[in-house]
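The chain that follows stands alone, in the form predicted alone, written as structure tokens.
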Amino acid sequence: MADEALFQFLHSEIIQYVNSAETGESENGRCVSKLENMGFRVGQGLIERFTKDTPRFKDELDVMKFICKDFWTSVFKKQIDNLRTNHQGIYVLQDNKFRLLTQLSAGKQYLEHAPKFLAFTCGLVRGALSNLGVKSIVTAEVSVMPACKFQVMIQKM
């Protein structure tokens, strides 16, 4: 319990600071590329640790199942709540209760500032998938607080 509080506070402490040097209309893709590189570096170490001792994956199917099963339970405490797939590399990960966005009021008003929230998330997933060998395209959309959608893209090498 109170490992995910700190988790969530360093998160808003981050973003805060990363949106405070970056500060203007055109910085605030500056201030959600940051947060997201940061997610990637983050997301490469985590993946190392959590898969040292778990046999090679079969395919990219079974990468994305490892990422919403044992990797969002050990960052998040829970599973994603839904996995879709159309078989041709795009993966949607849908998370009604996402807990980086719980902090936010469920109201619309906050709906513009959500980037900012998932952006490291992004680069997290992206970052451990990159290191399992699938190269990725990662975004997030909010449509209704706090449940999002991670879009996944694989990159065919």
Second form
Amino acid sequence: MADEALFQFLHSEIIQYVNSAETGESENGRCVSKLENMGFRVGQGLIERFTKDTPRFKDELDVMKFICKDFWTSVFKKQIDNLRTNHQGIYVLQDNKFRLLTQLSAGKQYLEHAPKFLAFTCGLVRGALSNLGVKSIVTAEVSVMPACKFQVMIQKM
Amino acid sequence: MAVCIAVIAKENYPLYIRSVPTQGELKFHYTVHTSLDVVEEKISGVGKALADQRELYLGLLYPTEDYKVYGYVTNSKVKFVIVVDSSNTSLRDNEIRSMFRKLHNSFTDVMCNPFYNPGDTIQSKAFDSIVSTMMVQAC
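Having gone through the form predicted alone, I am curious about the other one (the form predicted in complex with its partner chain); can you provide its structure?
Below: every chain and molecule of the assembly, starting with the one above.
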């Protein structure tokens, strides 16, 4: 489908642009947080659109399942492969073939560049959860591409 | 035709409130504020049937002697409140539902506007015009 490629190309260009704007930075910390903030705002708007017609959510687990199934399907055309929780506010979303990483490599090459490509999605999830009333911190880790794990830590108010 | 329309944020402060100017605005602000309690009660819904809980439209919140107040909550906990004149008995439930639908669609557009920061008051002219079509026309 053509529209999937559009977003992937745009996403790569955004990362290139933000990276080049940060000249002289030895670490790419600021680049990652800029991308995350962009994702946050987009996530908020997206959730408003997607949940317009869905019935209200029962609890936190319901919200996470929505993110893993409907939200992920709408954005990445597939569902999250595995959702784990310790029932104490930590959820791990595992995607074995993350769409934005499939073009990078199929193993350990370019591993050090992977965080930049996951930052926008982390912000996306954080923004989506925040608009649904769940305050959280989202981080991502990747050991072998294109599989990656998103860890969501719920902040109790 | 509504007499007052309000949009209230998740943290219970008004994002947008507009009423027919001929009557005291303060009274409407007060009515909307008190209706928030009723909305909270309906959302928490202890002991209610599961079917009620899943709906976004809350229905008639409470009637006063002059007005009827209707509520609607989105999944992002933003509340819409519509106040209509009690004497206007021709308004059916379906019409109120469709008013809320239009409001929700219009609000979603506002949210997706990159110039709007969530949490600010709504200043979009498009939203204003949708609301105007639903308000009683002041002559």
